[in-house]
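Here you get one chain, nothing else, as structure tokens; it is the form predicted on its own.
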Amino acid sequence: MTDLVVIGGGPAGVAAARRAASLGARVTLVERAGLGGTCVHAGCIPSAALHHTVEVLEDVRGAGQVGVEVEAPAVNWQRMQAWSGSVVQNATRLVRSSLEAAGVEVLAASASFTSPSSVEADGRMFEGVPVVLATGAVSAPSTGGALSNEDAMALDCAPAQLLVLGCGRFSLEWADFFQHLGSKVTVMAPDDRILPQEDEDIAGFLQLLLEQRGIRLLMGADASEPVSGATVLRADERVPNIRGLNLGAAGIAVREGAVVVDDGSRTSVAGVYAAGDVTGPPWLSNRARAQGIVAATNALGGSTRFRPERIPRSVNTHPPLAAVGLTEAQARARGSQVSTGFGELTTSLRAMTLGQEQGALKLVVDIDFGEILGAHMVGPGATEVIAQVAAAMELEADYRDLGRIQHLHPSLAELVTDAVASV
């Protein structure tokens, strides 16, 4: 008997069903295609191996200037995507080895419901069974012949020219990359711009980056004026993934596209909980897991809500971009009394023997009542260094405290102290 039937496999639904096991249910997970979901085939776990080969490209054009003499660097195509292809099956036995020794089974099929309290998958009928939607998202259809993000990953040379629509997390990660690659990069959108979403101060150290580097960034421009020649990619279009389910004959609420739930994630129907992509973005692997494990919590009889403003967020240029919480504007919008405080890789001694001493760490607060409001960092170690402000504001730490952990020196994280500092 089944106490629990989850639906996908990837990172809200595999954090779902490990959750309700560990609870003591009896958990079915439903995936009709690869288990560990779009991050694992088609999204970060590919994308981050593709990523860390021009990072170490970049690293052995820099060798020189730490004294390590080489020849000149060549990526050889097949290997990266053989390199890549490897970390993705290493990933998927990871994913299947985690269910089976939290005891999860697994069927490899299609799900949908036929009533509001009936799901059937495979053949069998689960009648009355609290569920979890963890469907995820996929990239939009292709329009005018451009590339998404998978079709990105699938090309067998770099493009001579690519024009990237768009200026949201994928399109400059896919600019980047291209760009170290040998590509003539432009990016265009209709933002006045990048990163709309993010704070404007450490976005915008990161587009002057971007382009000195050589990314041609054209801002508030029409997406659809043409550059003869170029590839064209649209990365950040997706939608959630509700296809077959059915939802019309459960009731289920949706709005956008997206799957509606509430910060339980709960859906418009009792009993039937949703998390990850199919309620919408941002896209994020950790995200949905937070969410996967609220919702079976709560499917199971608990009382957890799920925190956005606590979920970290990246977006994997060179360097990258880290951010955790609110921005200076978003957190001036609450009506906040904002303050704020910088650590600048440029006085950063671990920057220095590095050498890479462009960024920056932004800490936003409350300065009445010491709440860290959010934290924003362009550099090398960015996501690293974010973690730590990100579990700061799990534990609901004072911003002061933060300013008393001795790190180690030098080290990235001493930006942190720096930035409290200046507060």
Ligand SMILES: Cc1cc2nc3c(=O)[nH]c(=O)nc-3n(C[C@H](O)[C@H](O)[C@H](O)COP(=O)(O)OP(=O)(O)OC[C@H]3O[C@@H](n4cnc5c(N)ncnc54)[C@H](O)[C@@H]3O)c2cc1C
The other form holds:
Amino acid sequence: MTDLVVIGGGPAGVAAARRAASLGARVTLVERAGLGGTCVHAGCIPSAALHHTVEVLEDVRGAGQVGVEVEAPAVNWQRMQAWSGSVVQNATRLVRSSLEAAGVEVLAASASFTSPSSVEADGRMFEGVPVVLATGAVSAPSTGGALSNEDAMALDCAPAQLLVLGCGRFSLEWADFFQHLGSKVTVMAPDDRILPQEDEDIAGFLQLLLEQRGIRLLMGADASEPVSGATVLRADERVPNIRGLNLGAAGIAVREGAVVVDDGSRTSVAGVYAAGDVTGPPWLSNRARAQGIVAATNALGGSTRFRPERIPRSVNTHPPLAAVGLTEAQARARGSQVSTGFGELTTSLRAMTLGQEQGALKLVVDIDFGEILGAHMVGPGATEVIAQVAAAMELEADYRDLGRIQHLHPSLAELVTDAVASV
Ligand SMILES: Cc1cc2nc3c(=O)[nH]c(=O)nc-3n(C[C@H](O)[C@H](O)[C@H](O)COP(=O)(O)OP(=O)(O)OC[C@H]3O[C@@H](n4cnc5c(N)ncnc54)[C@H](O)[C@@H]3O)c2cc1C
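Having seen the form predicted on its own, please provide the structure of the form predicted together with the named molecule.
Up next: the whole complex, starting with the chain shown before.
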């Protein structure tokens, strides 16, 4: 007997299955490829492992400045790929054991709907059982022979010349990665600046840093112009993965290719829930996980909702950019009485000891109500610094409360105190 069927074993599906099991439900999770989904096999985890290689490379390149003498470093491409592969293997094992520990049944199969209330997988029929749909997203079909995320990850050397079409997060991460490994990189996009969805000041700061590092940014450019001689990469375009699910038979509403859900992860069909990338962007594992938990809770009779305004996000360049909540422009467009505060790395003693003093944290607050509306940072440790603002937002703290929190010294977390003080 099964109380809940989960289709897809990525972050959304695994979170849904584990939450349902913790609520006492008997759960069957159907996964047709690798447990852990895109995140573990072709996304966050291999990409973070590869970016770590670049971090180490940069540390070694900068070793002389802090008094460590080393020979000129070189990257062994095969060993870098083996490192990333071993991390993927371990992460897959971890996902499998977490599901086993929770008592979730894992079915290695492809699932599809046969009616609004029945799902078939490997000849097994699940009738009248609530379903969480968590089938993720895939790269959009390639145009003009451009490489996708998966292709970029599988390359066996850095292309001599790389043309990146797009200025979103995936594009910039690859541009940054290959530039560190020796490619001559050009980024081309029709937008007037990189990361158009992110805060203008902070994205502008990252743009400057990337340009100073030698990445050529052609903004406002017609990306359809033919460019010869370069390997072309198009990484930002992804589409929700609904192929083969037979959503038509179930009557599940789809808009612009994505399964439509409300803030309780309910689809248009009673008893069918959806979570993660299959519901459209933003393409983030943390968002997929949070939505999966909401879906499972509600599928089992609970009542909870997903808060999209508090999704932390990052761009894993060197240095990284991380953010949570509204940009200054979004906050002003909402009609809030906006004030901003900055914490600068040039005045951070921790940044000085790291020899990495480029970057800033920007806090966006509603000055009338004390509400923290958003935080945006570019610089070392950005993901960790943003995490504490995200926690304060979740706890609905006043921004002045955030300023009262003590931080270890010297630490990058002290930037938050600086930013609050300058609001
Ligand atoms: C290069 C890259 C880097 C990324 N880096 C980050 C990052 O640093 N941080 C971050 O938060 N996010 C990152 N992401 C995004 C992140 O990987 C996704 O947002 C996340 O994996 C979505 O989780 P999901 O559970 O919705 O879907 P997925 O992880 O895609 O999982 C869906 C699963 O469903 C399975 N499935 C599909 N159809 C069926 C079917 N019919 N039957 C059975 N199983 C099926 C698939 O095999 C897959 O395993 C990155 C993505 C890419 C491509």
